[in-house]
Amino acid sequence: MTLPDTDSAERRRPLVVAIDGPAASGKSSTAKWVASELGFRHVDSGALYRAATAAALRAEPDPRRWTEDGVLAAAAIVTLVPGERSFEARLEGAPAEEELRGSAVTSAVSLVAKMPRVRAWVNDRVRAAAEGHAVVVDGRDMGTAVFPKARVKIFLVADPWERAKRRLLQRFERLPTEAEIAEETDALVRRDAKDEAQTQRASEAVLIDTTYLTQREQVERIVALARSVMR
C-alpha cells in the first residue's frame, strides 16, 4: 500500500487527511474519530451542502423552483464556525444539526450538490477552514477537486446493504428489520447514481472496503497511514 509522493514544500504544510466515498459509507463519523485520534480538526463538507439545502428550503420550500442563484443567495445565512476539534455549520449563527439531518434536507441535498457554483462555494469554505490547520476532511471531491495535493487520501466503500443497515441503526437506535434495510438500500443505490459524478476516487487514494470492518478497525488503518506520513 503506497501513498502519493509530494514535494518538500507540500510536506511543510499542515497535514490534510482527505476522506471520500459514497453516501452512508461512514465518512463523517470515521473522519471525526480519526481527527480526535490525531489531534486534528474535523471538517465535514457534507454539512455545508446540507446547510445550503436547509437555507434554500427556508427561502423556498419547493425544490422544483430552485435556481443556482437562489440557492447561493439563501446560503448567505450559512457560516462555518471553528470549535475545539471541529467546524460546525450554522444557520443565521445558530446551531441547526437536527434541521440539517432532517428528511426534507436529505431528499433535496443531491440536487444542491450538483450545482457547480454551489460546489465551488462549499469547496472554498472547506479550503479556508483548513488553512493553517492540520485537518481531516470528508465529503465530495475532497481528494480530487478540493485537496488534490493532500498527502493522505482515503476512499471508503461498503456494500449498499451494510451501509443501509448502519444508517438505520444510527437513525432508529435499534436493529432495523430486513424490510426496512431493503427500502433504505434501494434509496442509497438511487442516491449513488445521482451522486456518481461527485464521488470519484482519486487515482492515488487508498481504497478501504469497510463492509466487514468495525469502525475502530477503519479508524486504526487511517490513523496508521497518517502517522506514517507524519514521521
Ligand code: C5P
Second form
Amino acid sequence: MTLPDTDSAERRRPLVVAIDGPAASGKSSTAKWVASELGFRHVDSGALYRAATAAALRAEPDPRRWTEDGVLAAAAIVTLVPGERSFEARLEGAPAEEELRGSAVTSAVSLVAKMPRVRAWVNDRVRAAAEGHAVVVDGRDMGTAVFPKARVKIFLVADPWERAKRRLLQRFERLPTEAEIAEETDALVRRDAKDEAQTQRASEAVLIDTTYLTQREQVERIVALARSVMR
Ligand code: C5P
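Can you switch from the form predicted alone and show the form predicted in complex with the ligand instead?
Following is the full complex, with the preceding chain placed first.
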C-alpha cells in the first residue's frame, strides 16, 4: 500500500498568498498589485463583509435592529463576480464600489463581521473563489481561519498616523491637513479595536511593517517570497 504523499499533494495545490493586517494597512492595493505581478487572482474578503453590510443597510437602515438571520437574508443580493485578475462584490448584480466604501458601511461593518454565520458565509465564498486558481487573498484571518495551509502568509502593519495619511491621500487626492489626519487616525484606531477579535496573525506569517516602505517595496518583498516557494 502506498501512502498519499501529502507534502507533494500540498505543493501541487494552486498557491494561496494570504495577506492580513489592520484597517488601511494597504492590504488590498498591495494584494491587487502582487496578484497582477504573479498572474494570480485577487480576492478581497473585506469587500464581502462590506457588501453584506451594504445589503443589510438597504434592507434596514438602523443597525440596532439587525439580527444575524436578517443580515444573512439581506446578503442574498450579493454576488462575487470573477474578472480577469480580481473578483468584484456586486449588489443585485450591479457594481456598488462607492456604497461599499462609504461611511455608513464603514461604521457598521465591524458589527456584521462579528456574526459567526456571516463569517462562515464570507469564508465559503472566498474559498470558492480560490478553487482551482492561484490567488492572493486579503483580510484579517486569511492565513489563520480561512487558509491555514496557505504557502505564503504575510501580516502587514503600519503606524496608525501613516495609515490615516495614506487613506486620506487616496480619498482626497491632495495632502490632508494635520487635523484631518488626527481625526482619521482616531477613526482607524477605533475600528482596529472593534476588529481586534477577528484580526489574527498566524504565528508563521512574515510581518512587514510598511510605515517606511513604498508600496513598490512591499509588493517586491511579497512577490519575492511567493516566487521562492513556487520554485
Ligand atoms: O479590509 P476592509 O477594511 O475593507 O474590511 C472591512 C471590515 O471587514 C473590517 O473592518 C472587518 O470588520 C471586516 N473583515 C473581517 N475579516 C476579514 C476581512 C474584513 O472581519 N477577513
